[in-house]
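A lone chain, given as structure tokens: the form predicted alone.
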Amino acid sequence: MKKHVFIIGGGVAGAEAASQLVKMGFDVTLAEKETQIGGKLNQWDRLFPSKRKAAEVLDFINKNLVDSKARVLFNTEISKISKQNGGYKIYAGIEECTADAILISTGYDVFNARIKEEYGYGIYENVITSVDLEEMFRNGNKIFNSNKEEPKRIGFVHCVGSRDEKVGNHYCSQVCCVTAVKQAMEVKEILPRAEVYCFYMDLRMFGLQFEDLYRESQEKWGVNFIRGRVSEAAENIDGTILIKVEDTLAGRPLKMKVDLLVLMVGFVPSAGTTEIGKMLNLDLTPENFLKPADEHLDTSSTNLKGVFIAGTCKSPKTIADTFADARAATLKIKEFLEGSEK
């Protein structure tokens, strides 16, 4: 008989992991609780570095996904995982499932920008987040305010939930910063007379062709940087938006008045990554991601065995790096399914 992988979460990990896991000749059951494949990708417009269309690489996932065959349940929560005959015994939805390996890609949540009570958002209605802004630009590049009105000066404020003790996470997001050079430009493409700047700690351009993006903003697009945390948000009786900061490199406290705050929101482990983890008693990573067997040797399994991770609820990862993981994890089951494993 065909050993069984029963995958939790249906994002870009879960589904590229499912339609290899299908070629490599296992049967595969993926649950999602939303209705629909792809995750967090789903919110997304265009993607950096080359700015291609996000509904191109759902496109990818779901053709894999629908040719592979791969049994998929949407809408399905699991509510318990219990061992049984060397395998996993998985109550998800009203199913009840046999597995001889399980994969968790969970993915990630947004940062919760109302946890910063200084920025405004929830309070004040031209404080909005990276997603809000990108949910703007799929339907239609449409950049308002709360007066119906394009914005003249948009501010842009990294960081938000990310490397900040005081909301617990001293961890870099890794995409932020890439993401709001790609917004800014986007912003200017649509709007080019507007100001637009960008109040950052420290920009971690890490990946090939992000500081070229990074210098593309500046030369071409015009987008102003600051370094500096923004450390108050306050809304004037316009609707407007004055911000406080300090200039870090020129050594003095700024005030500046905007139509349209932007808080780049970073990544925090999912809900579905804790309650699993909970679930199933699997090691945490000290930022409450889910740890790996061994950082450097082996990424994708877990300290309980047949029990495997990928993508996004193990760290923050782009989508590039995150079919990388998928793939690598896929291996590491046939591993451990065709008993090679050691």
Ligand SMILES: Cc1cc2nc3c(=O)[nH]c(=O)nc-3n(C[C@H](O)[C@H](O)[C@H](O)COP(=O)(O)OP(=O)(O)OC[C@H]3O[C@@H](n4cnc5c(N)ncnc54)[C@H](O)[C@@H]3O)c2cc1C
Contents of the next structure:
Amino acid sequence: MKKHVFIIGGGVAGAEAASQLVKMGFDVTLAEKETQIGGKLNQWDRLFPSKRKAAEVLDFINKNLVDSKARVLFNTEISKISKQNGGYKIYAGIEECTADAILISTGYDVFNARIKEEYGYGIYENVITSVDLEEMFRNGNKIFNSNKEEPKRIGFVHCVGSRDEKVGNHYCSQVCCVTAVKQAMEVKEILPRAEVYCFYMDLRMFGLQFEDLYRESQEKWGVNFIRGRVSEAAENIDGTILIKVEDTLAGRPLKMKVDLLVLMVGFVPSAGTTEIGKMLNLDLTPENFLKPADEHLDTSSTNLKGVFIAGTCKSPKTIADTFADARAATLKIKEFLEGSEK
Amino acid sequence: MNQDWGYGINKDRQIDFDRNDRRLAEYIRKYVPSYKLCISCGACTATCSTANLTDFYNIRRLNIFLMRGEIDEIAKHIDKCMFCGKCELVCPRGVNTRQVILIMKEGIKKIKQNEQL
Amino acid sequence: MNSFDIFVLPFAIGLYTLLIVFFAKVFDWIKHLPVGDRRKIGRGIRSRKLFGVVKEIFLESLIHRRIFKVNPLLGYMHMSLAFGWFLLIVLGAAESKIYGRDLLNTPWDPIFFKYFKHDTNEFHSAFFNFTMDFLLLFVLSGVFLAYLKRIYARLFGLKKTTKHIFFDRLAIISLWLIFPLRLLAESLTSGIYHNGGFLTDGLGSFLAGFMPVGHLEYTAWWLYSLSVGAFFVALPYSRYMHIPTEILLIAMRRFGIKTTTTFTNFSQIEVYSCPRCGICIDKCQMTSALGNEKPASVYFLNTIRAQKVKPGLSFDCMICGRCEQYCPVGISLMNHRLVQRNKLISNGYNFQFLKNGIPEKARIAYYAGCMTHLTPSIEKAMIKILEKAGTDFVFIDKDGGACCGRPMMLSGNFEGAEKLIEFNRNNILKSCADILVTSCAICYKVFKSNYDLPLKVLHHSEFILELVKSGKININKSGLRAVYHDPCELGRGSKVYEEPRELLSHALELVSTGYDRENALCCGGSLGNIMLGYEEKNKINAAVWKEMMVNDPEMLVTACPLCKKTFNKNAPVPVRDIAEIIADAVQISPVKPNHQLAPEQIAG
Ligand SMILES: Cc1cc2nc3c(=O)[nH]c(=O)nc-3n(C[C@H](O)[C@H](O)[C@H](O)COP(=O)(O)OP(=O)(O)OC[C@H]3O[C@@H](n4cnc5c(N)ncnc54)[C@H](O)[C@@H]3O)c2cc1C
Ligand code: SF4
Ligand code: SF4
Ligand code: SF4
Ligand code: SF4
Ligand code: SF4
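Following the display of the form predicted alone, present the structure of the form predicted in complex with this ligand.
Up next: the whole complex, starting with the chain shown before.
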């Protein structure tokens, strides 16, 4: 009989793993709590580093998944998981399934910017997040402030909810620096006359082409970079936002009025990740992501036999890394299932 | 032989790491462990009530001066702090800035009076 | 009556030593008191305040009413020891004077009365014998509880009891022995002469049944005298100095003397009045949440008394006021901490950069406070309410301002704080407002206590309540269940407990916690503690959250931006300021001012 793998979460990681596992000859069920596959990708317009449309990547995983004929349960959340005959019994929505292995790919949530109250998200209308900005791009590149005017000056605040002890997240979310650079360029593309400022503590351009993007943003688009962490934002009567920051390289405090302030929200473990982790009693990293069995040698297994993890439920990642990670997990699962057959 | 070709940096602008007095920095390191965590992000200065009113006060820079041993610069400005605590609230690294300031003032007083730190 | 034996000497020497040392101290204290304070005593003694003094001495030094309030069993223990002993002395003196027909007998006459006076067949002897024995039993019950307290501190609502120094030990051991020895001595005597009451005679007869009471009697009286003498000698150097000192303290306090910004001899008297009851250790969150007993007020007073104040301890206190609230002696513990800080630090300041502007004039001056600029939702809610109510207001620190001075004061730099106060005061006065409203509990505290403003100062919770009461705004009530957290500076600091609760009850359901009003916990974010690192503050806050959640509220409401920020980090339920709650609950009035945005225009 074919071995059965149950996958929780149908973002990039879950969908890619599902089609790969079918190809390897396993029975696969994928449970996704939303009505569509792709997770966060559905919210993005164009992707770094190449500015290709997110839809292209979505099409790719969707097509693979459909072709693989893996069983997909939409609108399905997991209520309980119990151990059974060396495998697991999963209560998914109205169904009860048994599985020989479980793959968790429940992803991340973006940081709730309201917690960082001094930036005024949810209080001032012209403070938005990088997610809101992507939505503007997707809705036909229309960037307006609350007065339905095109903003003349836009500020990007890096590290919102990341690298910040005061909100309990001390880690770096990795992709927001390059996302800010990407979005800054896109804004300039749409509003060539607007001034764009990025306020950063460090620019973490770790990917092979990321430094080029940074360079391009300066050279071609004239994006400005100011090194300093924004301390707070206030609203002027006309709805513009006054931000306070120190230009640490000039060594002087700086005030700036912007028409739109974009907060580069970081990654936190998604609600589903936390929930499943608790359900199965999985080890967590100090950052509360799911913890791999070994940081170098086995990043796909967990402390529980037969339970695997892939994607951003275990740390912030780019899409490319998420793909690679999902495929790595399928190999580990294969090794586990075939090993247990003998 | 001591030659001066006129190519050196003006003495008072240069941080002379070998000659500077880093006693105060060591003293503060000992009493405020979080002081070491500063990443010079500037959020403290950005929010600082005093810096909002006078350009000549920059708590982040005073921290750096401290690490480099530039005591005179600190002594000139540190008394401007109003102790409001905003800096502490915004610091992403959880530096106990007010304690640093308090001990800086203390240390400077001692240094001025030639006391042991 | 011949009433001398060599064994009275330890007692007599002890007593005279005590009297000499104590009065020398009192003389010295009073002599070096600030002139103003001395005058207050002079005036006080001749005024009706004296009645109050006597009453308070009776209630506090003898009955220990305040300890009763914190814990009845602990109260009983203190009362039986103090009041019981007091009655023993008074009645004993009366007894000996009546028998001896001598008003000016020696001080040891009443103490060793039973040893010298064997024929007690006068008509009042039955009364004295019974009462004296009854009182002895009363005191002994207190002694018994004191033994017990050493063993089971928890029974008394105390998780910790105080640690002792040498003289304390000597005093406590002798104190513990005095009454059992008195019982023994009187019983043995009564075993021979049957001159005791129900207790001593009963025990005496019983002992006489199998013991050579006649031989033991003399030794027992010796031991009794020694124990009293030892106690008296140790007393001025031990915590029991609090017994006579507290009387002095009560009087001086009633005459209007306080510890303010300097350490005076009155402060010294306060220090000596601490009986080291340990209540403050238990109330202190440094102990309960961080397991750090050292900063507790009782130990801090110890260091002052020993003149070994260290910066570490002085600054490691949140000035939350929980200890002071419950201190049965009513010592101004927070001021003591600040005064010592003031002595320790370099009080430099340099505020030449402060330049008074020309503020707008309006009837209401709104001062948000530094911290409120980091919680813009409070600011926005206040502006909404002020506009809704159609008030004439000016936002005086809209673009930030000088700090109110309270944090500087908390750091012990009174001189610097004074400068900031002077600056802000001028600004406020120039706005010609009748009412000053602030959103920050810290600012409120200093405006109220130190600004001496000729206008009404209101915290925003008080102000909004006035608006609601006068019908300027109407609010909708929801079924939301919320807890209210009293900010230290607003609650214990300024005694504003009811207004926020009354206001909130118009908008939601209030749920109680075990820590309301005077007993409120400090959120942990306090500006008072300069030593605490951010992680420790967090730990304190996490412990507070646990208590706040006992009755499953859906929200936590507070009235201070710093509390809000502190609570936000570990929040299991949303945290909001009282102004935000009201701003949301304000009924939409039919006429909408046109500069306001329609809800559909407000993007997410
Ligand atoms: C603003 C922003 C822009 C970005 N832009 C780029 C970019 O341009 N290029 C790039 O490489 N990367 C980008 N990223 C990163 C990228 O979004 C992630 O790498 C990627 O989405 C990770 O995919 P995932 O499958 O691990 O997680 P997710 O996309 O979060 O997928 C998790 C899925 O699991 C589902 N799920 C969760 N819990 C449960 C549950 N209990 N039961 C069932 N289903 C559940 C969710 O509904 C979701 O579909 C960006 C990130 C941000 C924040
Ligand atoms: S990637 Fe950049 S913006 Fe994101 S957390 Fe790291 S440093 Fe901050
Ligand atoms: S405490 Fe001092 S340094 Fe910090 S923000 Fe206030 S004035 Fe500035
Ligand atoms: S906010 Fe903290 S980390 Fe940033 S410069 Fe100030 S002290 Fe350093
Ligand atoms: S300071 Fe007050 S509460 Fe503390 S031990 Fe002394 S009397 Fe008791
Ligand atoms: S004021 Fe608060 S923190 Fe300080 S000693 Fe008293 S209870 Fe403890």
